[in-house]
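Just one chain is shown here, as structure tokens, and it is the form predicted on its own.
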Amino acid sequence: MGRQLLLEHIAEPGIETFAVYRKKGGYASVEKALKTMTPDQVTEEVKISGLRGRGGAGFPAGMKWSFLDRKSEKPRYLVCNADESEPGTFKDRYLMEKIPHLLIEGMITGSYALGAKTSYIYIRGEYMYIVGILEKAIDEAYANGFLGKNILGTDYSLDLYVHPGAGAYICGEETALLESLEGKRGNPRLKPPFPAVSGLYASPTVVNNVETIAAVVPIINNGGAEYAKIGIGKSTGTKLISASGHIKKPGVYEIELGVPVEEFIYSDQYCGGMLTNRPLKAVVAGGSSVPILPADLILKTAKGEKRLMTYESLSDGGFVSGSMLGSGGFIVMDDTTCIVRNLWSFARFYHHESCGQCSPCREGTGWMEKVLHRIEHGHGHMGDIDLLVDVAKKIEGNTICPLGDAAAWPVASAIRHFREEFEYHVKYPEKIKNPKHFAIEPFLSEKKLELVN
């Protein structure tokens, strides 16, 4: 299955103990770093790795470090995105829940490297049952002298917090994160300033998400030219993918970055292939807010290469015939899947998440669920297929925030790539209403579409 990092020991027996853990080689990266290593030195092992933000933008970890004011006088903080709430992401849970030590690991070694003496795990709300898990490996890591005061006999100290959100999709948008942590309402930030230089408390903050700090452990311990070695290109190192839908293995699998997205699908050692054993349809690969794309070109590329579960690869084509690979929340479509009531189920999602801070956003995401609606129950009219279109370009790029792009670019998607099936909604309104579940088939050679029985 390749190689694993941060899953390798995820089934011993009482891996969420510190005991089992540390007889496991746990906390070695706190070691090192602490009594042979300079804060400089760990920021710099971190920027060879390669490693990019694994919550979706994909942005350069080690970069994103090196951006922190550390000039200014004002405390510094490392905050741990785990507010997941992505529609078909699930690794960080996974992660927490099983091993939640590899989590605090990281949080300790990235905050030293940073200079933080406070650092917080913002998690969303319904993972409440976590909190409890992550507080009591927290208290753990006080008890054994890696948390608190002059840690591991060295001058440095930390102190780590768990903050649970309230629900709220939009706080996994940073600056968002940060209000809410401050109590505030959680709407996202005009950036500039940025964290980096004004994050929490106006202070500089670097916020990374759970598999982006976790995976700080191992680059520490192997270094980051051993990390680089894995994966293809500039998509360096494993990736935690959170595969669902129509498979006969869903689950969390890490993955070297360059696996083709075909063995993904249909290798044994992943997602084993179709369930039922039906025709693939549609993937969408990074979670519910990237494009889908259809069985073609999810397997290959524009230019007929193989498709890689890389970054490059997932996204070459742009948005014409591409998607991106995002926070890893692949979910798999077989033919028997609507494609307007998967977008219609999406558009309901972001447009209760909008947090109506944004005109385009607030009022885009309302117009766009209340044509998808009208369309899958039998209402719609051919000018809604090209007015949904319209208002999803009117909402890319003209918010403050991502969450406008994240409601906008499924919309754009399915609609270029299955246009006949919403225009075949628009024609046969009588059988759209059938309330038995239904799906329409691709193409025929004779250019019809017809329902799955």
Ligand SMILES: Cc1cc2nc3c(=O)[nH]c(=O)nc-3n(C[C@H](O)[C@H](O)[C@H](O)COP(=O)(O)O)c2cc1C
Contents of the next structure:
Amino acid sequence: MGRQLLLEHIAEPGIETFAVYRKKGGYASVEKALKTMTPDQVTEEVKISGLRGRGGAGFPAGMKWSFLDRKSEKPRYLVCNADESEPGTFKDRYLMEKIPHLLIEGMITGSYALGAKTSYIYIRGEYMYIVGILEKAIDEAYANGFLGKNILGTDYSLDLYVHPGAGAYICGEETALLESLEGKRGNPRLKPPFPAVSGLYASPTVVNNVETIAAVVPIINNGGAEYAKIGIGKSTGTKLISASGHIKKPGVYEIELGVPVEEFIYSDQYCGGMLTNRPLKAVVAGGSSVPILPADLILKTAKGEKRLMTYESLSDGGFVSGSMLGSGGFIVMDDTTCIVRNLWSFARFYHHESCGQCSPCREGTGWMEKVLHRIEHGHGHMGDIDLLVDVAKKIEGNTICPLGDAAAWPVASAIRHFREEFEYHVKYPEKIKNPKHFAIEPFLSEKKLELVN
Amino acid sequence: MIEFSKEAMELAQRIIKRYPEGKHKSALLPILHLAQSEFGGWLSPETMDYVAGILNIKPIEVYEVASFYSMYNLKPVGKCLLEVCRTGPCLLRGADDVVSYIGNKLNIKPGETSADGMFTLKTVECLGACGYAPMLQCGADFYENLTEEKLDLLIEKLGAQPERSTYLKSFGVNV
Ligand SMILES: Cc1cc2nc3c(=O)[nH]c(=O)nc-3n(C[C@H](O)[C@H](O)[C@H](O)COP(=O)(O)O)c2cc1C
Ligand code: SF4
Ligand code: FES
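Having displayed the form predicted on its own, please output the structure of the form predicted together with the named molecule.
Everything in the complex follows now, all chains and molecules, and the chain you saw is the first one.
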């Protein structure tokens, strides 16, 4: 196992309490930052660390912090994005449940760097039991002088609150999140203005993912340069990966960026290999929104190089033969998986979650769901496959927020890499009457099928 | 006329104070959760009007929010709302089987409530438990790595002691 910066103490009994967390060195970053560093120095360390946003887009965190409008007279806010709704992703939940004080510590240190006096953790409403865990941890932090007025006797004061959402994937998009935090429907805003200039209550705001904020703690404790030593190139540090699907050991793993994909899937340290030792068919490496890759392309790039768990390596080959690290939602599928059925479930998800503001997204996701349903249930036409590609293309890049792209990419990539499976559905409807067809009879490529017949 | 319990009202006032002067509308989502758990697990028009009154906003501002978010029930539900995740990763690990097993056992389809008013079956999208699939949520609790045996036990347990999500519980207030 590589270095553990976030989950190092996760197995410690009682680590969810302030006392144990503190005994294990917790809140040292707050002491260091508030007593020995200026806010700009904290931001500078985050820049040096090369930390990239862990919510999905991978935007450099230090740079985002430096864009915050510090000249404005208005209050500034740090808002933690704990909406975690991207299918395949459950790392933030794990972190908040097991070691809530790490997030709170990161929020204090981060808020200090940004000059925020009030900060919020926006958490998806379905995580209601974690609201309780966070509320308790925050109360403990107040009681021990790490939140509230004059933290540790300095002149820095901060209030931190938890705010639950109520079931809407779109509220993970940062501007929709801010609308929701203002008590409105989660409709994404047109950008610019960016939140750094006009965010929560039209004030300068930084929105960061749970894991990004937690990573600030080791960065301040050990220095940004130390953090940057881990990983490869522009993929520095460690990353939490949520592993699910047909593997022996699903769960959350903290990896040093740069672990080979093959090792991640097959090593006992991580996923432990395929669930029933069947062959690997495909992987969605970064949450449902990123392109799906077939086994050969996830293990090796088109150039034949080993694929690594880094931002760069996973996107090598662009959308033709690559994918993205995204949120680190790593979904593994064996050869019993029906790609069409899986894609239909994702299409239904995006249709369900579209906020409805832009017609390409609202209508397009609906069409894609319907056409996929038709194909999946054996009523499709050959023309439907290209129709799907066409609809996906028309959505991509033509919407207010990236949910439209997120809905289009999985469709385009599944058809690119598994077209014959879609054609099989159209050609042999009688073979797919059973909704779990491929779970029973692993998909055979058409060539093999002819041999069987 | 409906009214919050004393504990719920105190909590509502505490929540409102978390937002800056004049930004009390921010408290709408949390207070709707509170109202839903206080008034029978769903938001009736009367409940929504009551919340509008507490926040001093127009009822339409409450309706448009309540209808946007999937956790707010605008129709009555059973004592236990069984929310089964059916998105990709759960599908890979048998979400369909969970839905049909519960459906057959309770003789209901997704969206329906059992004849005794005890259980409502609902399919939902990814709940952030994909590694522990298949799973369902009831109240604030997650039930993971489900099997038929576990479902039998769960339904028996919940039938005897229905569990409803309560926002108050998250604040350590027992009701
Ligand atoms: C449709 C959509 C859903 C998103 N969901 C999440 C989410 O659940 N959690 C998250 O941290 N970021 C999510 N994001 C990304 C956020 O908009 C934003 O980029 C992120 O919170 C920034 O934090 P980071 O820079 O620390 O990653 C989503 C984006 C889109 C377009
Ligand atoms: S792309 Fe979809 S989710 Fe995003 S703003 Fe437009 S309609 Fe809403
Ligand atoms: S897909 Fe079911 S919890 Fe994520």
